[in-house]
Every structure is written in C-alpha cells, then in structure tokens.
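Only one chain comes next, encoded as structure tokens, the form predicted alone.
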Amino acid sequence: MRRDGPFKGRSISVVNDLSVDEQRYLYRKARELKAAAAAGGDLSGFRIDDPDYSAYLIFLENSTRTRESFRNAAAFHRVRVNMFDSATSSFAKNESITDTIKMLVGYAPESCFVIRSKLEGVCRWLEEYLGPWAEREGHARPVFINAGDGKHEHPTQEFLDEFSFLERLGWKDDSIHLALVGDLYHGRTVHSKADGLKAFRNVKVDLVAPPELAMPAYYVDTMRKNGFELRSFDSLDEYLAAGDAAPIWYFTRLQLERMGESVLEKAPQLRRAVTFRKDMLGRIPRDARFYHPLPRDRRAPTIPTFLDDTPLNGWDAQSANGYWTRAVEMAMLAGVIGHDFQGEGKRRDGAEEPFVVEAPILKRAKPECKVGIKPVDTGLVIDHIASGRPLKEIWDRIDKIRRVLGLDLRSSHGVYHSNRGPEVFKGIISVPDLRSFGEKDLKKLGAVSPGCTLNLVEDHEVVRKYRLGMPPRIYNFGELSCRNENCVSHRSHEESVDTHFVRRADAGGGNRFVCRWCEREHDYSEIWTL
C-alpha cells in the first residue's frame, strides 16, 4: 500500500488546516467508504494497515464520543492503537506536554496524535515546534489532530456535521441555512462553522442566543468575511415570530462549567429562550431536521427526548458519521489516500512585507536637535515617536521603548513640535554612545512604536536612518503576553509556550493582533505587560 499521499504528515489543529477543495474531498471520500461499508466493499483501500504506526488518543479533558470514534476508527486501521490515561501519567509530576509528546514520538517509526485540551492551540504549538524537531532527530513528521482545545475549535466535529448537513442535502453544496441555537459563547463546534460552512457556496445562518450566550464578535465578523447572510435573535420564540425558519438546526447545550456566576444566576431563563417545546412543532418547516453535537443535558436538554423518536431526529445519525469522517482524516494524513485529489491546496503563508525600510538621509552638519536635547555626536536618536498623538501617548510610548528596549543607560529624551505644525507633537529619545542596534531590536522597536525613525550617528553625522514600521510577527520577546487564560501560551500553564502575535488589518483601517496559537484577538495596548 502506498503511503505517499499529498496529505501525508500534515496536522489537522482548525478547520482551515484543510482548504475548501480539500474538505470537500475528505467529504467524498468518507461517503464513498460508508457505502463500501454498508455494500461489504474491500476497504483495504482505505487502511493504513501498518503494526508500527501509532496512535495516541490523548483525552486531557472527558470525551466519550469524539475519544470512541478516534478509537473504533484507529481500530479500523489496524495500527497500533494508545490510550494516554493523563491520571497516572508524567503529566502528574508537572512534566509539560511538550516533553511527554517529544517522548512519544521516539517510540514509534510513525506517529499521530489525536489530542483534547482545555489548553487552546496546543496541537498548532506541537505541530510547529516539534515537527522540525522530529526532522532533525531523524524521525517521521508527528500528526496532530485537535479533538477540541477549549473555547477555540474543535475541527473534527466540524467535518463530521458539514459531512450530515451534504448527506441531507443530497450531497448538494450549492447552499444551506442554517439555524446555530444555544450556548454560542462557548461552543468550540459553533465557533469551527465560522469557516467550516465555506464547503457550501452560499449560506445563511441565524444565530439564537441570548446576549449571555450570544456569538463572539470575532467569529460574527469571520462569517461576514466569508460572505455569510447572518440574522440574530435572543430567544426560539422570537426566532419563529420572524418568519422564515431554516430547515436544519443545529442546537449546543448551555456549558454551565465555562459560566461566571453572574451567568449561572440566569440559568433557568437561558435555557427556556433556546429549549425546544412542544407548541412549537406547527411553526418550524415540514422536512426541518435537528442536530447537536451531543451530550445533551439529561436534566435540562436543549432538544427535549420527546423528539427522539420523530423524524426531526438528526443528530444519531450525525453522532455515527464520526466514526467515517475521522477513519478518512487519519488516511489522508497517514499518506494512504489523497493522489486522486483534485483541487486548490491549503495557501501558504506568503512573503511577509517589509517594516524596516532605510529611508535617504539629508546631509546636515550636525544631526537635528531639539531644545533639551543634548546632540548625539555618535550614537542613535530615536525620532517620530507616536508622532501626531495626544501628549500623554506620547510620553507613555517612550516610556514604553525605554522600559522594553532597556534603555537603562545615559540618555535624554522628550516631547517636541513636529515639522507637521505647531499643534503636533512626537517624541525624541537620544542615547550618546549607543553604536549598535541589531536586527531583533529593530523588530521590537516596530512593535513598540511603529512610524518612529531610527538615526544612527558617527562623528555628528547621520549614516543611516531607518523608518520603522509594524512587524507582520511580533513574538520572542518577553514583554509580550497573550491575555487568553487558556491559551497554551499564558504563564500560569508553565509549558514554555513563546508568544506569537499576528498582525491582521481589520475594517477600520486599524491593525488587530492575533494569537498564532489560540487565534484570540487583541488590540496594539493589550499585547503588551509592561
């Protein structure tokens, strides 16, 4: 058997880590092999088959049906199947998980690892730190399969319901609406639609939840960017007092473990405005079909068992497709299928733009100086700090250079006029005998204070200035701190995460900075401790 595949040692950490093509491909390939199944077709087509190959399912968090799909799937394949039991593991004596998985991965030619968490991004970080390592110690690229990483996604489950949804539907990805009901805030399965429901080529979702339960802005604003039609509504009731209810619902139970108590107070009332009842059967469309990603609350469910038994009932169906869409996902990235695909690939990043640009320098016999501000005769000036910015930005900017920089040396600096006009302002910060500057602190200096210019002095003279624009990264610096308490990058878990930013631009113009691991985003003040 082939092992070769296109697919083959990549990690599956959020729904974009397959493109829409591919998604669309793994769909196809787990209804052909659930009709194989059902006709008792050869599968060997789609086994890895491989004693060697090893799968570990590590559940830090309860799981049964996400757990026994990996595991009946792994089953299928005939490998060699791990169930990590963390209660009497390393990670009792406070081992991190990046150390355990390095272990791991010495003790098999080939390796994949299907992981659950409350640490959101931890299988991004895996992939991306110990992939290369792997490498460079001479073994296969390990596999990570996200099994749900807190509040952030959980993939797989994504894959699993858009597989129901085409089965619905005839397999037509023309179109779907879609109503998401329930707990939105913090449900990983509905946070993963905001980029999973892109297998269909039109789509409309109302989203029902009241304003404690309702969707993070960051995944409403994801669905806009992705051409969805959205509505909103509070309550089942006002939903269907609208008109125009969708034919498939897809409902998530209230996550009472993830509340505040100010939240819990309002239990009861919450559930009501998204529990299904009974004088609502007449107002919902005849071929309407219900889904959930299940465990329902067995004392107050969202979808009441009076259903169980009609044709409304979608989501035992749904449950059982996940045992088909994960058989597929680890054959594609074990390398045993995917040379029949067709199709645009996952994009990779691209060239990052330039920040730091050598601007020309106009001669001067000494380099500008202001008053206060004793002239550099060899050393740097950093100029334009905050530059058109209220005075107190501006001072708390080069504050802020001074703290992170560690300018703790002979120096000046202060707030001036700008050649802009009387009424604007920038900073200055001047430091005599300072010669060198390198590359990782110009990158900070961006970061800290982007649009300021950077002069290096000899002999009164200016030989080189940069102009210092905002880093596409921002990371390796210990100033930095994700504010996400979940993130496997904050502090307080002690894996010894680095802090990663990404810069986005968002609709006003502005910049907003995302967590490479667990995609919070945050604004330019917040990712900053000092």
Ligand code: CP
Given for the second form:
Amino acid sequence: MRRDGPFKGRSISVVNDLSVDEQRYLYRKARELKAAAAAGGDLSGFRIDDPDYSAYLIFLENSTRTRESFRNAAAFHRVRVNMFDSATSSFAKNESITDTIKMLVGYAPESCFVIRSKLEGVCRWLEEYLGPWAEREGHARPVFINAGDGKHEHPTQEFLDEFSFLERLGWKDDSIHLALVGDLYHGRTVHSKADGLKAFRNVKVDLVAPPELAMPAYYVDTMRKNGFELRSFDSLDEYLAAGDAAPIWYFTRLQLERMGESVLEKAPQLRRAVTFRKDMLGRIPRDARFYHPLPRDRRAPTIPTFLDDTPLNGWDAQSANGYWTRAVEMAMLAGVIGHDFQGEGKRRDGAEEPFVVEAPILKRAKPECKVGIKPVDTGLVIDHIASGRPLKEIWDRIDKIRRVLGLDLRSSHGVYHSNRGPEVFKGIISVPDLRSFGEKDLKKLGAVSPGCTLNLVEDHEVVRKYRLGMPPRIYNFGELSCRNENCVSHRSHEESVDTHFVRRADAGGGNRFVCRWCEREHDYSEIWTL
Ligand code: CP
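Requested next: the structure of the form predicted in complex with the ligand (the form predicted alone having been shown above).
The complete assembly is shown below, putting the previous chain first.
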C-alpha cells in the first residue's frame, strides 16, 4: 500500500487546516467509503493496515462519540490503538502535555494523536513544537487531530456535520439554509461552522440564541466575511414568527459546565428559549431535518425525545457519520489516500512584509541627540516614540522600551515636541554607549514601539536610520501573554508554551493580533503584561 499521499504528516487543529477543496475531497472519500462498506465492497484502499502505526487517543475531557468513533476508525485501519488513561498517568505528577506526547512519539515509527483537552490551541502547539523535534530525532512527523479544545474548535465534528448536511441535500453543495439553535456562545461545534460552511457556495444562517448565549462577535464577523447571509433571533418563538425558517436545524446543548454563575442561574429560562415544543411542529418546513452534535441533556434536551422516531431525526445518522469521516481523515493524514486529490490545497503562510525599513537621512530631520544637555556624538537615538499619543502613553512607552531592551546603561530620555505640530509630542531615548543594535533587538524595539525610528550616530552625524513598523509576529518576550485563560500558552497552565502573536494580515486587521495557538484576537495594547 502506498503511503505517500499529499496529506501525509499534516495535522488538523482547526477547520481551516484543510482548504475548502480538501474538505470536499474528504466528503467525497467518506461517501465512497460508506457506500463501498454498504455494498460489501473492497475497503483495502482506504486502510492504513500497519500494526506499527500508532493511533493514540488522548481524551482529557469526557467524550463518547468522538472517542469511540475514532477508536472504531482506528480499529478499521488495523493499526495499534492506544487509549491513553489520563487519570492514572503522570499528569498527576505535574508532567506537561508536551513532555508526555514527546515520549509517546518514541513508542512507534509513526503516530497519530487524537486529543481532546480544555487547553485551547494545544494541537497547533504540539504540531509546531513536536513536528520539527520528531524529525530531528529521526521519527516520522507525528499527526495531531483536535478532538475538541475548550470553547475553541472541534474540526472533526464540523467535517461530519457538513458531510451529514451534504448527504441530506443529495450531495449538492450549491446552497444551504441552516438554523443554529442553542448555546452559540460556548459551543465550539457552532464556532467551527463559521468556516466549515464554506463547503457550500451560498450560505444562509439563522442564529437562534438568547443574548446571554449569542454567537461571539468574532465568529459572526467571520461568517459575514465569508459571505454568509445572517439573521439573528433571541428565541425559537421569535424565529418561527419571522417566517422563512430553515429546512436544516442544528441544535446544541447548553454547556452549563462552561457557564459563569450569573448565566447559570438563568439556565432554565435560557433553555426554554431554544427548546423545541410540540406546538411548533406545524410551523416548520415540511421537509425539515434536525441535527445535534450530541450529547443531549437527558433531563432537559433541547430536542425532546418525542421527536426521536419522526422524520425530523437527522442526529442519529449524523453521529454514525463520525465513523466514516474520521476513518477518512486518518487515511488522509497517514498518506493512504489523497493521490487523486485535485483542487486548491491549503495556502502556506505568505512572505511577511518587512517591518524594519532603512529610511533616508534628512539633515532637517536630525533628531535631538541629547544626553542631558550634551548632544550624542556617537551612539544610538530612538526617536518618534509613541509620536502623537497622549503624554502618559509616551512616558509608558519609554519605560517599556527601557525595560524590554534592558537599557540600564548611561543614557537619557524625555518627551519633546514633534515637528508634526505644536501640541504633538514624542519620546526620545539616547544611548551614547551603544554602537550597534542586533537584529533581535531591532525586532524587539519594533514590537514594543512600532512607528519609532532608530538612528545610529557617529561623529555627530546620523549615519543610518531605520523606521520600524508594526511587526507581523510578536513572540519570545517574557512580557507577553494571551488574554485567553484557556489558551495552552496561558501561564496558569504551566505548560511552558511560548506566547506568540500573529498580526492579522487581512484588510481591516489593523493592529490586531491573533494568538498563534488559540486564535484569540487582541488589540496591540492587550498583548503586553507591562
Ligand atoms: N459531539 C461530541 O463531541 O460528542 P462527545 O462529547 O460525546 O464526543
């Protein structure tokens, strides 16, 4: 069996780790596999069939469907299936997840790790950290599959959901009209829809949730950017009164375990707003079908059990589809299938725009190169610090530069008028004893104080001048922190994961930074702990 397909060694941390064409390929192959199995056909072309290939199922949060469908999919592949028992593992001795998995990589020539964890972004971190490490150590690059990370994403659930919708729509991907009903705030399966629904060419989404459980703005923005048509309603009653209800409804349970006290005490009334009732039956489209990632809360299901034996029940077949889609995902990432893939692959990170540019030296723009009252004859002058910002911010920025760059040597600083106007100020730091500035420090300076200039002065003349823009990435500073307490990099988890921010490159991204691991978006000022 050839094991060199184009997806070999890739990981799935988020839905977008597969391009839309790659997702469509997954659905096509899952359809083929399911049909071949139903017809009693030959399935060997889908199988990894290697007892040395290790599938590790690491579930640090509870699961039935995801864990069991992956376990069965791994059994289908005739590989080594390992159910990691976290309760009796050395996690109890404070071992990090990075150390744990690093060690497991050594137990087989090739491994696939399926991980469910509350640590958001954990699979992306492991993929980026342990992938190169494994290759250096002579192991195959391990594959990571996110089986649900906190409130972040659940990509394999998304793929089985889209597969189920396509199946319902006769494999036509031209359009979908879908209602998302329930806890849209905490539900990672509905968050993943913001990208997953791109498998359809025209998308209309009705969001049905009380304000306390509304879809976070980030995902609503993403849906709009993806061209989805959106409507929002606070309850099912409001939705049905508006008319034009969707033929496909996707319910979610209220995730009480993730709610704060203030929302929790309103749980019964919130649940009522998104629970289907008998009297609603006459007001939904005749061909409607309901889906749910499950589990349902048996005490108070949003899809009540009186619907189980009706044609509305799409959720039972949906959960069974998890087996086929996950078997295909494993086959793709092991390189068994994919040779017949055609279309656009996942886009690689593009070249990053330079943020340090050498600027022309203009005589009239000569900075005030002063230490005390003496001009700097030779040394460095950092100019235009927080230019045009309020005075307090300029002083804070000066302080931040000094601390981050460790400028605890003979030097001076101050706030001066800028030549941009009478009420415009800027900060200046002059350092006579520094003759050069390494690339790392230049990056640090750009990260701490975008927009400033660095002047190299020799014999009273500026001989080099650099203008520093906002860098495309900011990382490797002790003074950075992701604000998401569930992020794998958050210090409270003591996982020793580097904080790493990537500037949003899209139009409108401005100075907004996204955590490389959990994808939480931050303003530039929010990424610093200083
Ligand atoms: N849908 C889903 O993730 O179910 P489990 O929590 O049972 O895996």
